[in-house]
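A single chain, nothing else alongside it, follows as C-alpha cells in the form predicted alone.
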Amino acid sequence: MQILDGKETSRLIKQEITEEIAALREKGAKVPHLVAVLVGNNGASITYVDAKVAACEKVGMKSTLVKLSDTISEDELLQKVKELNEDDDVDGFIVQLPLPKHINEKKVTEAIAPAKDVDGFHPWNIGKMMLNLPTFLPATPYGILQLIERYNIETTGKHCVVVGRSSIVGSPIANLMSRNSYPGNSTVTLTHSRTVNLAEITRTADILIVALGKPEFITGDMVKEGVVIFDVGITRKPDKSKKSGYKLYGDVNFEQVKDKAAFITPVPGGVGPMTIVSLLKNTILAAKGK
C-alpha cells in the first residue's frame, strides 16, 4: 500500500504557485485576488474558509474574507455577488456552501459570473467541462486528477467506480474519468444511494472514488486487492481524547481496506489539501483569462 499524500503533494504545488506569483510581481503584473464569502457561523465552513485564506497568504496571493450574518436575506447576498462580479480587482470568488436554508443555493451559484466562478459550479462551466473544453474544474475532482498525475496512476482501460452522485464531486469526477485524455479513458460506473448490490460493484473497481459523507461506509469486504482508493468524505465525531475535541473520519474504513489497496488517500491529509490548491490554480487561471 502506498499513501496518496495530499498534504505533501499540495505543499509542492503551493511552492510552484509561489514561484509563479513571485514572477508576476517581478514583472509588475497584477497579483491574483481571491475572495471568499462566508455566510453564518457553520464550524466546518469556517475551518474550510480559514484554510483557503491561509493558503492564499502562504503563496503570496491576495485574498479577502467577506463575513456575512446568517440572517442576511437572499436579495442582499445576491447584491454582494453582483458587487464582486463587477469589481475588476477581484479575479475569482467563492460563496462557501452550505448556505442558510432560507437562501436558494442554486440561485446564488448561477448569479456568480462564470469567468470568476473558481469553484467551477456554475452551469456554464459544468457544461464546458462536459464538452471537454477549457474551463474551471470543480476543485475536489480537480484535486483528485492532480493526485493521479503526480503519482502516475494508470487510468486507461481501468474500471472506475464512483460512490455518490453530487454535482460537486461524484457527477463531475465520473465525467472527467471517462474523458478521452489522461487522467481518464476509464470505464466508469456511477453509483448512489439507490444502487442495488453496491458491494458487488465496488468489488470490481480498479479505482474507487467515494464521496458520500457517511463515515467508514466502505468496508474491507467491499474492495478487491490492488484497488486505488480516493476517500473524499470527511465527518467530525466528538472525541475527548483529541485536543480539538473531535476526530475526523473518511467514508472508507481505512484500517479494513489498507492492506488490500495499492494506493489510498488518508483522512485527513488526502483529498482535502488538494481541493484548496485546486482553488488557487483556478484563481490564477481566472486572472490570466482577464
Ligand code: GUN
Given for the second form:
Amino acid sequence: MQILDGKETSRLIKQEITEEIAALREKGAKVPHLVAVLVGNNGASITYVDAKVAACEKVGMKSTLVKLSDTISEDELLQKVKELNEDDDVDGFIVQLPLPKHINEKKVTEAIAPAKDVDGFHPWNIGKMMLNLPTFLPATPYGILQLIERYNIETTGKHCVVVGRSSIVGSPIANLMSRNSYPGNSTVTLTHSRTVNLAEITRTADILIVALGKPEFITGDMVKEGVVIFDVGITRKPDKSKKSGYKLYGDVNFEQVKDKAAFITPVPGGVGPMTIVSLLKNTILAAKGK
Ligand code: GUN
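Switching conditions: you have the form predicted alone, so give me the form predicted together with the named molecule.
Below, the chain from earlier opens the complete complex, with every other chain and molecule after it.
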C-alpha cells in the first residue's frame, strides 16, 4: 500500500505557486487576492477558512477574511456578495458553507459573480465543467485530480465508484472521472444513500472515492485487492487524549482497508490539503482572467 500524501503534494504545489506569485510581484503585476467570507461560529468552518487564509499568506498571495455574525440577514449577506463582486481589488471569493439555516445557500451561491467564483459552485461554472469548457473546478474534486496526476494513477477504462452525490464533491467528481481526458476515461458508478447492495458495487471498484461524511463507513470487506481509495470524509469526534480535544475520522476504516489498497489517502493529510491548493490555483486563474 502506498499513501497518497496530500500534505507533501500540496507542499510541492504551494512551492510552485510561491514562485509564480514572486514572478508576478517582480513584474510589478497585481498579486491575486482571495476573500473568504465566514458567517457564524461553526468550529469546522473556522478551521477550514483559517487554513485557506494561512495558505494564501504562505504563498505570498493577498487574502482577506470577512467574519460576519450568524445573525446577519440574507439580504445583508447578499449585499456583501454584491460589494465583493464589484470590488476590483478582489480576484476571487468564497462564502464558506454551511450557512445558518435562515439563509438560502443556493441564493447566495448564485449571487456570486461567476468570474470570481473560485469555489466553482455557481451553476454557470458547473455547467461549463459538465461541458468540459475551461472554468473553476470545485476545489475538492480538483484536488483529487491533481493527486491522481502527480501519482500517475491510471484511470482510463477503470471502474470508478463514487460514494455520495453532493453537489460539492460526489456529483462533480463523478462527472470529471468520466470525461474524455486524463484524469478521466473511467467508467463511473455514482452511489448514494438509496443505492441497493452498495458493498457489491464498491467491491468492484478499481478507484473508490468516498464523500459521505460517515466516519469509517467503508470497511475492509467492501473493497477489493489493489483498489485506489480517495477518502474525502472528515468528521470530528471529541477525544480527550488529543490536544485539540477532538480526533478526525475519514469515511474509510483505514486499518481494515490498508492491506488491500494499492493507494490510499489518509485522513488527515490526504484530500484536505489538496482542496486548499486547488482554491489557490483557482484564485490565480481568476486573476489571470481579469
Ligand atoms: N464547506 C465545505 N467545503 C467547502 C468548500 O470547498 N467551499 C465552501 N465555500 N464551503 C465549504
